[in-house]
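Next up is one chain by itself, shown in structure tokens, the form predicted on its own.
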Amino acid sequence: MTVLSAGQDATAKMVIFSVYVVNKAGGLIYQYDNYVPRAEAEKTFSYPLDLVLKHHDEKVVVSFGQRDGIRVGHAVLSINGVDVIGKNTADGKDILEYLKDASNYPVSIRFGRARLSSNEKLMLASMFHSLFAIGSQLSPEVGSSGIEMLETDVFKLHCFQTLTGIKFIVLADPRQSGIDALLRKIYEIYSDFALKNPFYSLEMPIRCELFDQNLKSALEVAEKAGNFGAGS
């Protein structure tokens, strides 16, 4: 996995961020971040904080006041140094009282984009299968494949089912081309090294070394060439 940090050009390079397999139920079998970047910015404060902090998904974020690269949103990654846990400072101080104690000061806080948790990435798995049966069930014509792609100013989220209902899924800086081609790599990966795996039972997460091994080299070669040429 590649991470990009703060002072690194996050659009030199075409990249794929990450790959999700969803299971007919819209359970998550498998996801894979193969490049984050990190935009953070860390600064000492004088009191009183000048900021407007809360508490949102067992996080402390920002809800208010912007500056010096702190954005609405992030969150506290660490204070004076130290790495927090969750809504705590490392020694288990609940991190807004801890701000609010003027002794405590002047205090460095690291402020960053929070990665998304295990329980919130199986929910969004189990969001998108829902958005992709309500395009089905949305469409004019009868047959439709459900969504194909989504597109943000920063990302597209392309997926192929595959007539079994399994979903794959990758997210990719906009610019890059060949992921339908790579999409269907990634079923032809699973087919070859999971379903042919004699321990790997269907529907269940996938704990597979040569698939991961095998889909890595697939991503780099996405990423270089773009797309997949004959033999790939």
Given for the second form:
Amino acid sequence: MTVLSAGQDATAKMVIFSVYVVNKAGGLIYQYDNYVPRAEAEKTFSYPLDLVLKHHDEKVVVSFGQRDGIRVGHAVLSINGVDVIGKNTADGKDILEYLKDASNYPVSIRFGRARLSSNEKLMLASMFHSLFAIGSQLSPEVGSSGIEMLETDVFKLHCFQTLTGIKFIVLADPRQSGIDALLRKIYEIYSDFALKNPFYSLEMPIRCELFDQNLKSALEVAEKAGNFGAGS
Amino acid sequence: MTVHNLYIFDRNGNCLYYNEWNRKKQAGISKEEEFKLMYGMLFSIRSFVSKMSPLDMKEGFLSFQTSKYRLHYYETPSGLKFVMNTDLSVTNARDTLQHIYSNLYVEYIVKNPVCVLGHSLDSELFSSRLDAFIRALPYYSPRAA
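Now that we've seen the form predicted on its own, could you pull up the form predicted in complex with the partner chain?
Entire complex below, previous chain first.
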């Protein structure tokens, strides 16, 4: 897994961000983050703080105020170099209370997009499972599948549902090509290294080393092929 | 190449306008339920996308496609949502939806002193202009039944 730090250019390279595998019931059975562009900004602040912070989902996030790479929705990641734990600092003090006290300033705070916890990933996978089905129900055409590709301005989500109900989901750069072939390849790797593994039970989380290794190399091949295609 | 239908929602989730041109399959539920389901799906997709996104987004969710249709989405800063289902050959309808907002909605609804914002759009002029605009789109062609 490659992690980008602030300042590194993510736009030149086309990448595949992550892979999710969801079972028939909508539960996440495998997740792999290939490329995590965590753009973070660390700044020293003096009292009073010119950003408005609030509690959201057990984290402290920016609700108003945008400057120097700090955007609305960014979470507080560390204070004075020490990583925070949820709503409290590493010492157990509530962050909002800490920042209201003028004697604690000047303080250096690092902001960035919050990393998804495993629980959140599980919830998002189930959410997508349902959205996939609703996409098929609301179709104005007969015989439509569920959502196969979802596009935003920074990523494209591709989904392939097998005949047995397993969904392979890949998040990639919008310009990346060849993802359909990659999804089929991941299905092949799943049937070779997970299904044929006698210790693997169906619909359960995939914990097979060979599956991980082969998936990583398939992603590398797909990224290189995608970059090559775009450059020529 | 065709446009199937168009929904317009306000910021509270009320469906202000709906029209269909080439819809082959109904959802199997009543129209009110379908509007609520559509709005709920879009609200969930937006929340899903903002959490999943590896980078900060400017415009957010743009469109999704299935094996048979493509849904295009455009949201104005005031929370007005334009949703259009087309077939797969239409790749980018964002400009179309933006045109519908600025040249049709703003002109015939917002500037109309009789139209109350937040209620369903019952301006005949708006409906007929919108219908003419959709039919005039380069990618619209009435399907043979």
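Basically, rigid core = biggest C-alpha set you can superpose within 1.5 Å across the two forms. Everything quoted here is computed from the prediction, not taken from an experiment. Numbering follows the first chain given and starts at 1.
Positional change of Asp153 between the two forms stays under 2 Å at the C-alpha, relative to the superposed core.
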